[in-house]
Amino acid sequence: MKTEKMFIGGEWVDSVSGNYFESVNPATGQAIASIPEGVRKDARMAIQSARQGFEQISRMSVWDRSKLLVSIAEVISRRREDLARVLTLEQGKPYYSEALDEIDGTVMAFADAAEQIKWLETSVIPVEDRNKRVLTIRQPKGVYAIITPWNFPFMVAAEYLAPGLAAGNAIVWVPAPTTSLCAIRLAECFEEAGVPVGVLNLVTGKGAVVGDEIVANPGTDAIGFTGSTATGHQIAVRGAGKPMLLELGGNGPTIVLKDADLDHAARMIASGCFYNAGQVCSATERILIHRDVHDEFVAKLVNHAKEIIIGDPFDQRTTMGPLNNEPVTLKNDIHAKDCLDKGAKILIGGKRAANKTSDLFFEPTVIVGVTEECLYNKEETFGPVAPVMSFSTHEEAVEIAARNNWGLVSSVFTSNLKDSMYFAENLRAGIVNINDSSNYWESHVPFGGVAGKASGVGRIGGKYSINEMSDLKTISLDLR
């Protein structure tokens, strides 16, 4: 088991605390690395380094920043298999069916940002005074505090790091403790690609310590965070006054109308429920089925759940690995028991998988008779679950969807164009996918919540991220 280091000021360093914590393989329970447990002093050193790094990257031309991002993408691509292996070891997702794809998506995120920043034009604005010219330019915000989760430790990091660097910011990055080894390996790629000293700084440790420091410290200028709504609220308080890009929890409904292609709907919804063992903020966690097709659809969904193979994430036959950690697995236990206590019926799954190499494997689960009082409806489960509710009218489906605190992603399955637009326009969600999984997204497409809900602030994705992570400056010229 290797003892790892943090990356601050262009150097690999231990924490000033001298303490470490273990990175654990969720599929086996075995420790795979020893990670520095950073403290506030480490975070402050990283912020100071980033302030110096900002002076360098902010002076780089757009074309030079683009070349840097291309270099990062090339290094990640070259190390594809090694990075995917670390991802499977530490996060738990299947190597062949998911981990390699995440690394490919990470490469794409950096390559996309490299192109987008070159063509992100601003405007010359017509004004009343004929002697004046008014134009706009984009400038970096400064030092960005970035905190990323464990469910997609490479891809979600890229969603902030790529546009953040493209816009000319320096970064102080705190990853989730349970996937810190993935972050260290990605930082190695940055170093190999020639990222200037101080531009990227990685601090590992507890979010309540080093994460809180980079959020609240006046040395950081802006904040990017993906994670739970509860943590997002804490960040909003501690970082009050700073620009924030927050992608928080989701539990938007997927709605199946009676005219939908049920085979297609069941296949897409199963993917939305069980991909990455359901550990996706856009996962399909509430399924609203029209009463006329309820039983037929549920039978198809159960069949898909039965086809899932749980096991060793490195086995090519495996299609679902373990959950990443005990707290999220315990939440799945609690939600399953809660629905039974409230009269729902579990058709398949609902418990931890027996005879596995760790206690974090959870069976793919389909539940019917779920009510609005169930935790499946009220909270983000973040597990391989398919909770089914029913409705009779379009209006009822929209009302059920609205009586929920989330507003990230919804899906609708129907063969009727008019009905699809009715739901697309009336569902309170930042994204509505028609006839596709709630997980459908590409790295250049805007992704985020909606006002009045608890799913975040701002938009991740392509040029939208670059816009969020830069300032629009107006310049007026008097030509008299």
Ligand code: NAD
Given for the second form:
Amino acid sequence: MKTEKMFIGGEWVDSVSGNYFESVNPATGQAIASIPEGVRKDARMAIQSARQGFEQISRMSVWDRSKLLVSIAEVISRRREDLARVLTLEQGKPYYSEALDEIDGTVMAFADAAEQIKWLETSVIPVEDRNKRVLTIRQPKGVYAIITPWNFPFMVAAEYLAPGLAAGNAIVWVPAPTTSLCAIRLAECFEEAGVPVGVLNLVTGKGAVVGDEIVANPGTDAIGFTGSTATGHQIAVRGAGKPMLLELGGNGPTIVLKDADLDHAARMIASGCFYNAGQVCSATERILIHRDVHDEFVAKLVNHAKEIIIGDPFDQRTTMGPLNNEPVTLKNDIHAKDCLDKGAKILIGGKRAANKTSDLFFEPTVIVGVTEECLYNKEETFGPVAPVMSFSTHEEAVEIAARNNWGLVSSVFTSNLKDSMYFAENLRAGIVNINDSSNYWESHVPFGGVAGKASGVGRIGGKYSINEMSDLKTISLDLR
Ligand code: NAD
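What would the structure be for the form predicted together with this ligand, rather than the form predicted alone?
Time for the whole complex; same chain goes first.
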């Protein structure tokens, strides 16, 4: 087992604590790497180094930053299989059907940022005073504190690192502890691509320690965080006053009307529930079915759940690996028991899979008779579950969908254009997908939570991220 290092000031370093923690393969329970247990002093050194890195990157021309992003994309692309292997090993997602795709998406995010930054225009604003000319420019915000979760360790990181660098910021990055090795491998790609010293700094360790330090320290100018709503709220307090992008939890209500193509809906909803074993912020976590088509739809959904092959994520036949860690698996146990206690009926799954290489494999689960009191409806489950409820009218469906804390992605299945627009306009969500899984998204499309809910603040995706991660400066010229 290799002892790894953090990346600070262009050097691979140990933590000043001298301590390490183990990164564990969730499919086997075996340790795969020894990771430095960073402490606040390490984070402070990383912030100092980023300050110097900012001097470098903010002076680079837009074209040079674009070339740097292309180089990073090329290195990631060249190391595709190696990175996907680490992703499967440490996160648990199937190598062939999911991990390779995540690396391809990561390449795309850097390539896209390289393009977007070249064509990002600002405006010249007509004003009342004839002697004035007023224009706007975009400037980097400075040193960014970036904190990422473990469900898409490459892709979510790329959602900040690519536009962040494109906009001319320097970065201090704290990844989720359980996917630290993925972060170290991605930082290697930056080094190989020739990123200037101090522009990217990676600090591994506990979020409540090193993550908190980079959020609260006055040396960072802005924050980008993807993770749970609870942590997001803490970060909003600790980083109060700094510009923030907060991409938090979801509980993706998906509504199936009686005129929907039920075969298509069941296929898409199964993918929304079971992709990445349901560990997706946009996962389909509440399914609202029109009463008239409930039984027919549920039968189709159960068939999809039966087709899933759980097992070794490196086996080409496997379509679902383990969950990433014990706390998320325990939450799935608790939510399944809670719904049984409240009278729901589990048609398939609802428990950990027996006779597997670790205790973190959870069976694909379909449950009917779920009520609004069930935890499935109140919390984010983050597992391979399809909790089904029913409704009679459009208004009732919109009300049930809105009656919880989240407002990230919703989906609607119907063949009626007018109904599509009714739901698109009335659902309280940042994104509404018509006739597709709640997971449909492309990395240049705006993505984020609706106001008034607990799914976050701001929009990521392509030029929207670059806008969020830069400051708009107004310049007025007096020509008198
Ligand atoms: P989490 O909130 O537990 O941890 C996220 C990150 O925050 C980790 O790196 C963690 O170490 C760090 N952290 C923990 N406590 C901290 C603190 N006090 N200060 C600073 N950093 C701290 O979330 P998770 O379990 O890693 O990820 C799953 C969550 O992420 C889910 O809720 C999911 O919906 C959400 N998510 C959202 C999106 C989105 O785009 N909206 C995308 C992916 C995941």
